[in-house]
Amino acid sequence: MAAKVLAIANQKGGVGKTTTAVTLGSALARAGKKVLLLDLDPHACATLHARIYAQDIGHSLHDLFLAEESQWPELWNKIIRANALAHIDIAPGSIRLAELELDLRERKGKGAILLRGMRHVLPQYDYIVLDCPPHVGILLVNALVAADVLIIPIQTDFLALHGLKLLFDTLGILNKALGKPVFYRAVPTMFDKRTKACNRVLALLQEKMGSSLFSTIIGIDTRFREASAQGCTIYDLDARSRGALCYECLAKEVMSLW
């Protein structure tokens, strides 16, 4: 059975996108699933989180986008780092991903390169998690085309709602091009129940998004920042912490989608 592809995206930065990609991937792995994380963000935050540094990377996802299709099977073996972080395999990103707009300007079918390329690794995994860049471009289009579900982390802050509007505008354009709607679910992040603003935004999200919003709410937990600094996941620090338990609940919801 081929892997389900989860694209983690929001066009506003700082909403917990990479934290969601890494921690959700780890929660799925803890549930016994085989997980591959693709770092499609030129900032390569997920790659750095796993303590994989630019000088140590021989091949990255940038190479996959430029390679001939016949090279993909062998190239995946060179790109993927097995068990790089908490039993998750990682395909590292690179700052050179930012060059793809120019690199692929003459390439036909450039919006579906990732979809075609992943066919070589889909049978090896249960879930493939895509940590997407925060801006619209060829990388985000590739991720949305390849995804079975788009997971949108939304910080429970009024400014974060603007990024959500931008993403929905992009989805509207892409839906017309694909001829079918992109399946998505949103997850509230960085929720602080002590503040009125967070509670107002959460209530607004629940009212406007209904069943398109996961039931799980990701609360604030300082251990996320500690885990990032130490190059591990929150489960390595405290598997019973609030944040860890939240992502376990989210993983269960994700697994129940199919």
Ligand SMILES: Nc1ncnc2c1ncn2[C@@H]1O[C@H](COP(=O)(O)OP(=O)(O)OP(=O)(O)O)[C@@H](O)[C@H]1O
The other form holds:
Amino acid sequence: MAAKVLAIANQKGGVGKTTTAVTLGSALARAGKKVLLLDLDPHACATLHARIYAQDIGHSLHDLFLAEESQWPELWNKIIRANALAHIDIAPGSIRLAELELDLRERKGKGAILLRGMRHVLPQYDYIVLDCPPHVGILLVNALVAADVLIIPIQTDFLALHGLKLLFDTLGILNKALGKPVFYRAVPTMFDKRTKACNRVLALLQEKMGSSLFSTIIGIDTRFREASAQGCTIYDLDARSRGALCYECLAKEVMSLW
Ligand SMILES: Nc1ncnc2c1ncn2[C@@H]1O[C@H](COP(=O)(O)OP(=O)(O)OP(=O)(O)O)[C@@H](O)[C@H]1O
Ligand SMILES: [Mg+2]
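Alongside the form predicted on its own that was just displayed, please also present the structure of the form predicted together with the named molecule.
Below is the entire complex, every chain and molecule, led by the chain shown above.
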């Protein structure tokens, strides 16, 4: 077994990245897959969602980025929290991840630290999900370099479309640096079929992105907020709810990518 790595990223904030990382991860775990979620966001929302609090974290992903390569196997054991949320293992994030840009300024090959570090955990999982921060920087670059697929949640909202150009500019730069295009799929989120604006944005996305768009559309569902408030997933609240079924469909599409 060698895990497939799913980077959940979009430079735009609040589009459903963390919700997708947690819920897709949970849907994959419900399908019998072994899942590890890495919280690469300094705001550590996925970590907080799992009710892992800063004061209780001995080691976070920040330590991995700074450690010597020989320390990595031992560090992973200290970082990973088994079954932290809905049968997903979680590697917590930390506010100190925000300092990485400075911490790593002299480090050679700093864009591939995660790729190299993850080799030690790939054999233990089916999927490793990366919850990325909403800005371009060393964390996003590490995530994209390490990813087998980039999953871009796109809020079905006109303002969200404007942020997309930025993301594709970044991808263009990275494609050149890597010498190969990053494989990506986008997923429309927070879709409210009753509103004209949502329908128009969805039609635009389908027209512009074609087969780069997953068929699954994530509908709006208030239970997502409820789940994060309760430190559980939508599957624990109502496994037959709209939001739960949407991510179940997305998980099936993801599993059929390879
Ligand atoms: N499909 C949905 N229906 C309703 N609410 C949703 C849905 N997806 C996400 N939300 C809510 O929208 C808010 C933002 O979502 P989330 O935190 O997943 O976005 P994000 O892209 O990770 O944000 P950030 O860029 O700040 O990390 C959260 O309160 C979440 O519960
Ligand atoms: Mg987030």
